[in-house]
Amino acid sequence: MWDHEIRAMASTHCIIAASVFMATVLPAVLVPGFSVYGTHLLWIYSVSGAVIAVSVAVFWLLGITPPAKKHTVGYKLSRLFRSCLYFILSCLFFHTVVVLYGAPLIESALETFSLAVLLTSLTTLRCLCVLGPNVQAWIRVFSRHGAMSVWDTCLQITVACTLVGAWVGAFPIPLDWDRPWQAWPVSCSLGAMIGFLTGLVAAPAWIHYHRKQLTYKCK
């Protein structure tokens, strides 16, 4: 059962996976004096637009994004500026969030929304593109019990494994270490990438394991 739809989740971690591999070894190629540590912020948005791009193109091309309930040119065109809209709003509330727990408020600004971009294009683009601009049907897939498909199931485990990453990833910032990766915001990132990988991973590996005891209600 979900046989089918488990293979092309994995199909479609792999090619995600995979852009965010050129999008790191690519620019270390091009540009000069590119590093992961030492031109930090270009690499969050070089892999936060391709992980972005490719995600957008590949759930489309599969068919995953909820279709719209209207064909007009208007309704579409307004689907597309709420998504944006959303996508915004939750950049400026990851960066509030981690504000909260630390971050500095003015110092390191620039770094703290990059990093906000960052967990926004890992985490609330796959629910755009999953469950589209619907606030009520994300309330509903991230309550108890509330996921109807294994694409529900796998959203709950990426953004779940995201997140994790990215706070795991701060325990080491205050330590007197004087490790390059302990500068703002690079563990943290790191963390929500390998967060973000290991959940691609994990979520097709967790759903194929216990597909037998999955039972979905109707939506």
Second form
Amino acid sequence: MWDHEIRAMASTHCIIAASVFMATVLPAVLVPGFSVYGTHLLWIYSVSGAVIAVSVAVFWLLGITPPAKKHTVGYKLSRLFRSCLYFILSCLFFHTVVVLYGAPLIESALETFSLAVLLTSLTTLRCLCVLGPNVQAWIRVFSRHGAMSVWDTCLQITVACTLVGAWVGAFPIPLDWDRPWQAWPVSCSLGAMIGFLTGLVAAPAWIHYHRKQLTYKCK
Amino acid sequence: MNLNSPALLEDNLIWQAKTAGKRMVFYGDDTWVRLFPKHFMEYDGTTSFFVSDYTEVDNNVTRHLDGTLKRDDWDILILHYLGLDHIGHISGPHSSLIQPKLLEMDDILEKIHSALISKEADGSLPYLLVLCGDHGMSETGSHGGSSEPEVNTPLVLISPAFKRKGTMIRTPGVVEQVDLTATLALGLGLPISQNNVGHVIPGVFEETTLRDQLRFLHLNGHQLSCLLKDSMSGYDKGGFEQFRVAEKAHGNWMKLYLEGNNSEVLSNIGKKVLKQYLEALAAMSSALSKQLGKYDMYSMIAGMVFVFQVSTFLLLAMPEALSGEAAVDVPVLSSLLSLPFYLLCLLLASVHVLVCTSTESSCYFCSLSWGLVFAAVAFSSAMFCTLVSMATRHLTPGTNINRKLPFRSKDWSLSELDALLLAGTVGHTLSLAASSFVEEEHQTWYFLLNTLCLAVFQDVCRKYFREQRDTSDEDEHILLSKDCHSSVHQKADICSEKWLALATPPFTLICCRLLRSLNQTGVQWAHLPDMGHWLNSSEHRTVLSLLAAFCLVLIYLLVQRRCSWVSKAALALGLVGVYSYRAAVGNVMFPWQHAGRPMSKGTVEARFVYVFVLGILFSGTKDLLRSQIITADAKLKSRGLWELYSGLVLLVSLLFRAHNLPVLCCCLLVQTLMAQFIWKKLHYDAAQTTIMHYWFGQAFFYFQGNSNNIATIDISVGFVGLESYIEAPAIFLTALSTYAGPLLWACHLVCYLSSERDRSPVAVGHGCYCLALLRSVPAAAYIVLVTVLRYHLFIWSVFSPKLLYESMHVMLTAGVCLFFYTMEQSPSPSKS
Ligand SMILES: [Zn+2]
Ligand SMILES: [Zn+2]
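Next up, the form predicted in complex with its partner chain. The previous block was the form predicted alone.
Every chain and every other molecule in the complex is listed next, the one we just looked at coming first.
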């Protein structure tokens, strides 16, 4: 039924996963002294940048982003501006949540903020790409039985996987193993990344196997 | 529950020295003073929690040194220098601070040594200077692990009684830390602590006469063999025979010696005896440390079976207990009359007789009286039969559907919140298997609580944004068609309520975050400076006073709403009394007070508060009894409950330290807000509410500065309002203040559920049941874990204190459940 869409989704996800992979490997080759643990913040920003660039490009090319209602330049600019604003707000939101979870307030603010940027680029950015800067639509998608298309379901799955990954990633921090990946925020960002990749794989697969049961209300 | 909880007042070297009348002086970490209260003739404890400080803690010790060394009125001087440990924690073993600190220590050592040498000239007994570290540090500067650099420390003994070995440097030998105790005890002429497993360090007594050496070894050997006899059934292994042989040889040698035989032969025999002794000691010591904790498996298994029966019973009863009637049909009578019951009784009794007569070692159960044992056996087998019959009833196909959907509605599906609550409970139980998670359990609870708040927040958002949008369309139609004008006011109310409800979870989150930084607990991050220390330092006393006053006012405002006016007045006076008690003790100050005021124990003020606490409790009990017996009036009963609750709050606010008052304040605030806007409005059922209460209670247990370490129990609470130590009230007050968090939340649960009775009449029963289940399942799982891990490296330092806390908590919960039960039973006479 939605074979075409599922195939498009799978290839999109492949491209995004590949970009994550490249963002990890390329700097390791080009930049001396780059490692995922050692220069963790650099890794976070390189991966976030890659994911942002690739997602925006792919979703824009595929035309999944909801079309603008008006075609004036001013309207498009305001949309762009609103998207940027939401992006920054979401960074701040994630930062606050992480601090509420117990991250030090001042001491490692940069690390915490980097994690917030990573989480934002893995979750909020996708929402911006798929739904546009439209809070009503976001609330709809993330409430029960709110998905209206395959892409909505996919969005739910990836976002949930990423957040659960980051959540689970916090577990090893109190263990006294003194490993490099237990340092803040390595385990959380790695958890989020693994969750995100899992979500990328799981979303098309899940939709493929449940395509019979999935019924969407018309918009 | 189980039998391997640690004895807190063990026989130790310090205690032995104290009873022998040695005069001890101590300077250093105040943990010592807390561990050995009243043992020291003179002491100055330094709070060791400011790990960031590494000069003050040592200067505090050193400043006494000159004076003390000049005096002659002490026998033992203990100095505990913390600076090096703190430097390790701050910046690791390769820090630039280490070098100057070690030089400083060298200077101090030199000072002490020269002072001792000059003393020796007076011709007193030889001194012994012991220099040792309690632990090493890992590459990151922490400790507590079992790596090589963490467990190996130097030990230096300096004394004129030792032979000068020239300048040749030999590789030093390796001794166990436990050996030091035995050596010091013998050197000081004290009895060796009976549970010490170490043996004398042979080199130390090399210069004494052969006779003395043999005597020391014999004493040590005797103590070890006694210990061996107590703790092992097959004690004839492990060097015991060797010791016997050596003892006999020693006797022969003594005979020869007393006969005046002074030949070469005698000293040769003596040396042989010495060697035999040493071998025997080493063998016994190693056998003991290997078998340290020869566990009483039979009793442990018996205890485990009991615990398991109770928790399986609770689990099996789940479908019925959470059904609409909340009544569990326990087939006791039928199973009491069944044949398997008698068979099982016989079987267990015979097992008991067999076990207790076959081995000579006495287990805990054998020391009980026979009647008690058989009562236990009968109880256990009755329980077992009941369980089996309940299980078969569930497994019969007729009730299978009921089993699959244990909750009351058939269309019950797992919402995110339920999933989180279940996963959290299971996850927490599993996490108890790792020692670090036990040490840092507060992190688990904070983490779960945060997630819970976020999940609740999501629920609230969903209710007010999503669903209201759906219904508001219909609402608006109705509104338009009917009366537009009347409900404007109501609409404004709904709107403000909506925003309050939306603000509650974030507010709770912020509260939790603030409380979390109030008391740093646990092990790994315990040394970080926290708000509590900042508030308690003397410069910030004004801030603390203002904060405490503000909190007390807030507490009054939050609690007084539901009380009668008499209780209101009592509460207000009581809270004023709390403040004046804190002022008398010197924690806070009145604005008209100047700083240099003599501190008192505040007994009068505390007793003043106790009077009001008792008054409020009395009036609450009176209301409760009247509603139970005479009128069966739900309103009166609810008021009685709330009054009991406010009495408890007043008592806790007296017991809590001044810097912990915000914890109490936030607890009340969160309870009020959550009850008002979340639990009522979102229609959470009793089970969900109970789990949330339980989680909050657990988190508040840690917010108030507790941990799974015995050292964090605040013993000083036991003296509030008492002139001297009286055991029963001291224990009661300490337990109350330690478990104040869980207790307050459990009490709030009772009050909340019974005031919600009109909505769901079985809520109290459900809540009680859930609380019992929530407490017993982790406890049962933990007991199994501890039994399995009984040879774990950290069994004594990490797992058994936690076990103590768990069992205490289980007892407390049992009490609360009993209270629940009586509350629930009350309306039945009025019905019938
Ligand atoms: Zn330390
Ligand atoms: Zn230490």
